[in-house]
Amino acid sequence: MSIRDKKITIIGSGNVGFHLGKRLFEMGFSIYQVFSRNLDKATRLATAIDAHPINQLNQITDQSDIYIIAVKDVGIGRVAHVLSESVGNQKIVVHTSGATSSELISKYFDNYGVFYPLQTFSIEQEVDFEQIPFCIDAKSPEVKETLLELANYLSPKVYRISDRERQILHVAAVFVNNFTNHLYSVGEDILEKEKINFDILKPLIFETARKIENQRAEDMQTGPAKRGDTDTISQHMEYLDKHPEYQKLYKTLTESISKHKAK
């Protein structure tokens, strides 16, 4: 059976499941069922991709060939357990988590793997799948090849990544995405309190991201900590007296940058 002829069930219609389901459908794949505990969410995605919406795990049938578990990490084990009772242990079953070992679902399925799109997803924001790295792993070479073939329809950036490598990638991703976005939020909060438009900072944010396309991030580091500008750092710390939480964060990051500079 060709990969294009395989039916797929999406378990989870949150940020990852929503965009993954739409992309698979756009690339011509048949999505059989969409599960979400919230039937409205399941219906929203299922309607867009011509699938059957369900909101009970025991409603998942064995009619699909590939089952993609795209739920929160804490729910993967439970979903796998219930799913195994509905579809048996021979179907291809993968999860999309960056931090969860594939071994979590190994006791339920013979043909298990990981299908991890390394990107930040929000339902409201369109994403460019051409730029999304897919990290693939599986128990057997046959399942791995199937997943690699599937991923190559979705993106040209496909990698064979082991459990350990993926978990390391996830740690690094938290730094460059989650922590960075939190710093945007801190800057936004400071400016809002002073009634200054955050849009003024957006060109700086975009240019910072653009510079590392072809350069090492460490080589692109600028700012008072990099320069050893203690006068400016003291001024900033004084201003942040009224934001002790942000002051502590500023001090920690300044010390980290200074240590990197000293290497």
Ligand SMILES: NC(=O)c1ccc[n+]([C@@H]2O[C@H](COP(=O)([O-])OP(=O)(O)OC[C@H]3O[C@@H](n4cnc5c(N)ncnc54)[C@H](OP(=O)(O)O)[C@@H]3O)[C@@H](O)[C@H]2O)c1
Second form
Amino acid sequence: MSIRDKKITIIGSGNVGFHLGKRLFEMGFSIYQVFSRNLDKATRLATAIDAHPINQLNQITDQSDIYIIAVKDVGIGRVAHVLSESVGNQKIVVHTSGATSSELISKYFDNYGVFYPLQTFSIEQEVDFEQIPFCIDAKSPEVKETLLELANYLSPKVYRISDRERQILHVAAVFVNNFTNHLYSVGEDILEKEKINFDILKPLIFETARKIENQRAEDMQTGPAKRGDTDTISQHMEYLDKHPEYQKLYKTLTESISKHKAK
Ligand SMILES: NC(=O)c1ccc[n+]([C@@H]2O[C@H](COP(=O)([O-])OP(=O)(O)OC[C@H]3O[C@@H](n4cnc5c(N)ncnc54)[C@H](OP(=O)(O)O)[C@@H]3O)[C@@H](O)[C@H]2O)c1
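The structure above corresponds to the form predicted on its own; please give the structure of the form predicted in complex with the ligand next.
Next comes the full complex, this chain leading.
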């Protein structure tokens, strides 16, 4: 059976399930069922991709060939357990997590794998799949081949990544995405409180990301901590007296940049 003829079930209609389901459908794949504990959410996605919405795990049938578990990490083990009772242990079953070990599903399925799209997904924000690195792993070479083929329909950036490598990538991803985004929101909050337009900072944010396209991030570091400009640092710390949480962050990051510089 060619990969295009394989039916897919999407378990989870949150950020990842929503975008993955829609993109697979757009690429011509047949999505059989969509699960969410909330039937409205399952229906919203299922209607868009011509699938059957369900809100009970035991309603998942064995008619699909590939089952994509895209639920919160804390739910993956239980979903895998219930799924194995409905579909047996021979189906291809993957999760989409960066942090969760494949061991959580390997105890239930012979043909388990990981299908991790290394990008930030929010339902309301369109994503460009061509730019998404897919990190693929599976124990069986046949399953790995199938997952690589599937991922290649979605993106040219497909990598074979072991459990350990994926979990390390996830640590680094938290630094470069979750933490930087949090820092954007700190800047946003400071400016909003002072009634200054955050848009003025946006070219700086985009240029910072653009610069590291061809350069090492460490080499592109600028600012008072990098320059060892203690007067400016003291002035900033004084301003931040009114934001003790942000002051703590500023101090920690300043120390980290200074130590990095000293290496
Ligand atoms: N968002 C990202 O940027 C991103 C990127 C790459 C990988 N991932 C990974 O992809 C997976 C899904 O992430 P997400 O951001 O799509 O999550 P999400 O939007 O927060 O939730 C996804 C789904 O998980 C379901 N769910 C939550 N707790 C559950 C439980 N205990 N049992 C069964 N279902 C449960 C939710 O069900 P209801 O609809 O019933 O509430 C929802 O449909 C995670 O493993 C995450 O690490 C996320």
